[in-house]
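Quick heads-up: it's one chain on its own, the form predicted alone, in structure tokens.
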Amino acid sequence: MSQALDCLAADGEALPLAAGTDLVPVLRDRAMDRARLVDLHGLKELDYIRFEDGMLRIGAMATHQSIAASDKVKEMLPALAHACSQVGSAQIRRRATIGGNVCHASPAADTLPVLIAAEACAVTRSKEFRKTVLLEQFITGVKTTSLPQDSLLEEIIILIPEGGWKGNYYRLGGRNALTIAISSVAVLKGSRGIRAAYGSMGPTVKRIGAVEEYLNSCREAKRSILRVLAEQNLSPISDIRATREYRLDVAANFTWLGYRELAE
């Protein structure tokens, strides 16, 4: 890892390359003119899944396949195992990393709703500093993060409540596989109540405090109220894949479904 950080610090134009499942297509399509890459594929020290001091720690180079298959993840945050199982194809899941998915920062990324609902933190490392920041603050816009050019994402850490995080991840695409989410929602429950985070519904994945307050205070959630709260707090677009109104309907329905499944 120190060699990779040295390379990034020495060349202000260099980019880290994890698996390349996001970056290589961008370079192929000439959507980015920087071609100096620091290959991280050999960084086995960042390929791990551990539970220490009440926290689930996932190295940035852990693949979606290893997370989806991890007994620790299935026990403590099963929604993340499910989300990772929805990423791309089997070939992509065996190569693509959670660090690459997070740093690509697509609002449609499958792991982000679960991680943000679970209040995950990103741990970054440069030659001089090691910093920890809430993932919701780490992602600053569409495919942009606060990660400095001379730094790497080291790991994702999630505080696990007693009994683990309950709940699930829900997504809708244009087909069953190899498709970008039209709308996605993670609805989780921990020791401090229900959390909900939304993907493909604005420039970043975000939690909605008003939805969480409603779900934690009502006796029985109503889809009509969840639909109003979604419209008030989310900003989906209309495009070739779905209209804004359809995305809001789907998000409200997924939230209601997650609430009902937690109540069972």
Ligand SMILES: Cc1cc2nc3c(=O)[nH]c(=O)nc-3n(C[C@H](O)[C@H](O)[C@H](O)COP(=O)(O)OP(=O)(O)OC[C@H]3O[C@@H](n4cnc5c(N)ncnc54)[C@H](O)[C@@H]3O)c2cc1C
Contents of the next structure:
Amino acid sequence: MSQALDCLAADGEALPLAAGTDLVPVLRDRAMDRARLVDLHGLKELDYIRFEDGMLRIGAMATHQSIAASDKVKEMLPALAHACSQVGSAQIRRRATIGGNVCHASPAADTLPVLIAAEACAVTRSKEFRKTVLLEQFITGVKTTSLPQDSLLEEIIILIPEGGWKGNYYRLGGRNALTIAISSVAVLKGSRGIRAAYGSMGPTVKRIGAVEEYLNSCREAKRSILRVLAEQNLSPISDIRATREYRLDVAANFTWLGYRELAE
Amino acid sequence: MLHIRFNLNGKDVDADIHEGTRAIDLLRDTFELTGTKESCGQGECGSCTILLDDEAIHSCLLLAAQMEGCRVVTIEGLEKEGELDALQQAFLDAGAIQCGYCTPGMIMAAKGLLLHNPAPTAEEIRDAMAGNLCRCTGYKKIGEAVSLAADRQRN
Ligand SMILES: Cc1cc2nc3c(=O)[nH]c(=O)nc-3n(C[C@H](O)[C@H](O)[C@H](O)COP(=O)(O)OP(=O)(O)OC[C@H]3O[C@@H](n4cnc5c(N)ncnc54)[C@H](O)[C@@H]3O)c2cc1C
Ligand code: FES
Ligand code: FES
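Given the form predicted alone above, I would also like to look at the protein as it appears in the form predicted in complex with this ligand.
Every chain and every other molecule in the complex is listed next, the one we just looked at coming first.
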């Protein structure tokens, strides 16, 4: 770890490389031969999933496959195990990391809705500092984060309520493997009520306070109201894969489904 | 330039590479192992699948430098003393090959699966192979070939 941080600090243009499933195609489009990369593959100490002091701690180098298969994650935040099982194909899941998924900060990243709904924090390290930031603030825009160039994401931590986070992750793609989410929603329930976070519905994955307030106070959630709240708070694009209206319909319906499944 | 060492199909090898050289280019162009195919070049078709430390991964998304110190197996490394691997034989016997372009990637993806799970269900086979595209066979015979190889290896 300290060697990797030294390399990043010494070369202001160096980039960390985890599995490279996001980075290698990007570099290929640019002049890749000039890229200076710090390979994190040897950082086995960041490949872990632990439960300590009421917190689930997932090292940045843990793979989607290991998270999807983890009994601890299935027990304490099953929606995350499900989200990781939806990423790419077996070849991608066996190698690609949660750290890469978070730091790439795609609005369609499958781990982000669940992590943000569960109020996860990112723990980052530079040579001098170790910082903990709320993940929702760590991600600042489409594929941008507040992580300084000389720093690494070390781990993701999630406070686990008594009995674990209930609820699930819902995602619409085109077919099973290899389609990025058209719309995705995590609807979770912890000790302070229901949380809802949205992917592929704007520049960043985000929670909607108005939806959460409604779900936590209504006697029975109405799809029509959730559709209005989605329209007021989300800004999806229309593109070749889906129109804005369709994405809003899907997000509202997933929210309703999540609410219903929590009530069962 | 970088100098890397790794184990390729059971032999220790080394190579001088550019930082940005991809694994697939090193394997095909320098080591002349052209069984590994490139189609999409972006992780979407599986035709470039190889084993890296027993995990089936895409060699088009891997930098050659990431092979440093690893065990790499390509389709050429499966045959042992003139005997085809159980998967290769099963693909032939089940008629799971037409043009053959996807076949090395299919077999390496299946190899990765069987190394972790010697008795996969039909659904586990579909899941492990979902990232491999075939334009000819329609997948049914490919799934059957993987089951057949798994059965033969266990008996
Ligand atoms: C065919 C294909 C299908 C895909 N399908 C999906 C999908 O369905 N859902 C989904 O969410 N994603 C998908 N992805 C995207 C990608 O696989 C994931 O985002 C993956 O988790 C990235 O992890 P990685 O280890 O490969 O990251 P890398 O590519 O190695 O890194 C990604 C970025 O994060 C930075 N980084 C990595 N680790 C750290 C760290 N510890 N500290 C600081 N910075 C770091 C890198 O510098 C880079 O900018 C797909 C990709 C491909 C090629
Ligand atoms: S060429 Fe690598 S996945 Fe298509
Ligand atoms: S046999 Fe032709 S692509 Fe699969």
